[in-house]
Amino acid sequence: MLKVGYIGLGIMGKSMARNILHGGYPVMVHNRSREIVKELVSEGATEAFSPAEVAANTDVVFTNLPDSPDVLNVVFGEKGISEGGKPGLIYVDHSTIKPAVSRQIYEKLAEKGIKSLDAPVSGGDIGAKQGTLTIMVGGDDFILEKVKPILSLCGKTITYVGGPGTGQIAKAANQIMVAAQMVAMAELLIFSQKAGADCKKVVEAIKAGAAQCWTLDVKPQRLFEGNREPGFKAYLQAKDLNIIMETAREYGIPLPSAAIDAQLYNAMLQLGNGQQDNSAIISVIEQLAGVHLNESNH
């Protein structure tokens, strides 16, 4: 049985590592904040104190980190995966980073005989807990086949997109749609309320028709209850949109709607709401409209 390492135990990573552990694999874990490490150790995981230690003692290392610089540091920095990993190690990155960075990692690790996959995920904290994530994979297909049994403990849809970096391209495409849905939901809720309708009834009326989407199925009820706690933090949504806009500039791709969504999420960060859920983008629309969603929904 493959020995698994997991680095980055945030909202997503801790649940994914737990699912792999409960799936019967030996799991070694590392995280900057040690509290969750201790929690997983109490459930049967092994503790590590550096990415190099994880890489030296496992067959497959997974990372789930905030952004490109974090991934580069964990892979190539002092006591990084590259330092501890031996030829034959498989590295799987679940982070959402720039496609160009994933390609760079693939090429540099290949020189050391380490194979890598970019495998970003979608489905939020609920999908991570339930093991129902969507996983988009770039890299070598035969390497994906080797780790698929482990990935299947975390996701119900695993799609091989193509060569290195293409998993990240798929994730960026996913985030274009997610941001559009979150902003559209915020607009339709404030529109309904300010124009004089019951928002809950409006959502009920439209989510069975052409407007139906995951966002409308899952998020309005939480907002109606005043719950803006993160399933997926807004600052990460903003980061993903900035990755999208940087990549679009590299390739000369016009993305007018995504550009506006990026501005709205960056405005949300300036309001100090970056730690809230990405659905709390409604806070920006509320400010602009001069109303608060919960005023007529309690």
The other form holds:
Number of protein chains: 2
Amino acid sequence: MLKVGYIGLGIMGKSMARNILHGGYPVMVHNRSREIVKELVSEGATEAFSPAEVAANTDVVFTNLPDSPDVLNVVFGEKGISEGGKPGLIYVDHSTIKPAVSRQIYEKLAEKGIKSLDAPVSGGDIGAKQGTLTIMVGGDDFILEKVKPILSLCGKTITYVGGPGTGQIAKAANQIMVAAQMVAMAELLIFSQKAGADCKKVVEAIKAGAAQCWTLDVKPQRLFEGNREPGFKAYLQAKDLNIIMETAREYGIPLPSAAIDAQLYNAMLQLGNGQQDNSAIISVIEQLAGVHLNESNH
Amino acid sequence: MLKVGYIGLGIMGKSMARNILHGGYPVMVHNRSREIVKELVSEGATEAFSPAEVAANTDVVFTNLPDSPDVLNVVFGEKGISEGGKPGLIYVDHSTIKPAVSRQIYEKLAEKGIKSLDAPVSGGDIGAKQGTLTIMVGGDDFILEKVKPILSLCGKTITYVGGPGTGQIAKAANQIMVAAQMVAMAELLIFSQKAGADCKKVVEAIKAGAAQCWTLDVKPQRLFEGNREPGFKAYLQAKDLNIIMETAREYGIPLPSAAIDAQLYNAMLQLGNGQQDNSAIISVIEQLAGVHLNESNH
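Output block for the form predicted in complex with another copy of the chain, input the form predicted on its own:
All chains and molecules follow, beginning with the one already shown.
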């Protein structure tokens, strides 16, 4: 049985590491903040004090970190994975970062005989807890086959997209659609209310037709109940949109609609709402329209 | 049994009139172009030569017309519904027009004792043929109850939204979401391809996650097969977005994302692609990015 390492035990990482641990694998864990390390150790994990230590003592290392610089630091920084890992190690990055950075990591680790996969996820904290995430994988398919039994403890849909970086491209594509739906939902709710209709009736009328989406199935009800807690935090949606716009610029891809969405999420951060759910982008449209969503509207 | 009139036998109207006719109702039909009138007469309908004639000889009149001026002309113009209709007539408008115009029609017809409903539909030509449309209804609920058995021959989801005009508001809300999804789909496909991934794999990876929508379920496959035929014609999507933007301006509702979508559909018309499916908005993103979607990509 493969020995597993897990680095980055935030909202997503801790649930995923726990699923792997409870799935019967030996798991060594490391995290900057130590409380969650103690918690997982009490459930049977082994404690480590650096990424290098994790890499030196395991067969597969997973990371789940906020952004590109964090991943580069954990992989190539002092006492990093690259320093501790021996040839044959497999490295799986669940972080959402720039596709170009994932490609760079793949190439540089390959020189050391370490194989890597970019494997960003979608499905939020609930998906992480329940092990029902969508996992989009770039890298070598025969490496994916080796770790698939472990990934299956965390995700219900695991799709091999292609070579290194393509998992990140798929995640970026996912976020283009998710951001568009969140903003459109916010616009149509405020539009409906201010034009004189009952928003709840409008959602009921349209959710089964051509506009059908998971966003309309789940998010308006939360907003009608006055619930803007995450879920998926808006500052991460903003970060993902910035990854998309930077990547689009590098490859020469104009994205007019995603660009507007990126600006609206940046505005949301300026309103101080970055820790709210990504559906709370409605706060920006409320601000622009000078009204508040009628939360008694349920 | 109520005597039914149907005016406006385009792609949508002819299928809906046929469903009512084959549902056992006596149907009197009128249309500017006469071929489709002859066709329905051969199936059992009665021919009329003006909206007034239809209104004078039936209990419920349906219209399905392109835009606000067409509806105003058929209702209030010479030999219009208002001229021919007696008190007690019910008028149901399936056209997608400005909410304010629907309210105006409701009020002016009420003075003559004619009750009206705004009842725009979603679901395209296939939904019209199969009688599976989504119908969003504004007006008086007791009037809706009277015509519901007839509407049920055309739609599987019939939602009473509220007072006059609110059916149109729901349809506008629907089109805000549909346009956002179409544009986001176009952007994510071109993004994925130009950044170096297999678009088909990307769609497969994301369609079951947080990005899930009817648009991703149905439209990318058509585009991969090189099929840009309607479906729902882009010039109608552009018209609906212009209704949305005009209504938003009247009510003081800034809609940054819908505004961009409106501009992109206007650009699509300038490319001469207005008769294509609304998913062919990808032609605008292709033009901007200087690439064509790889149609062998399936």
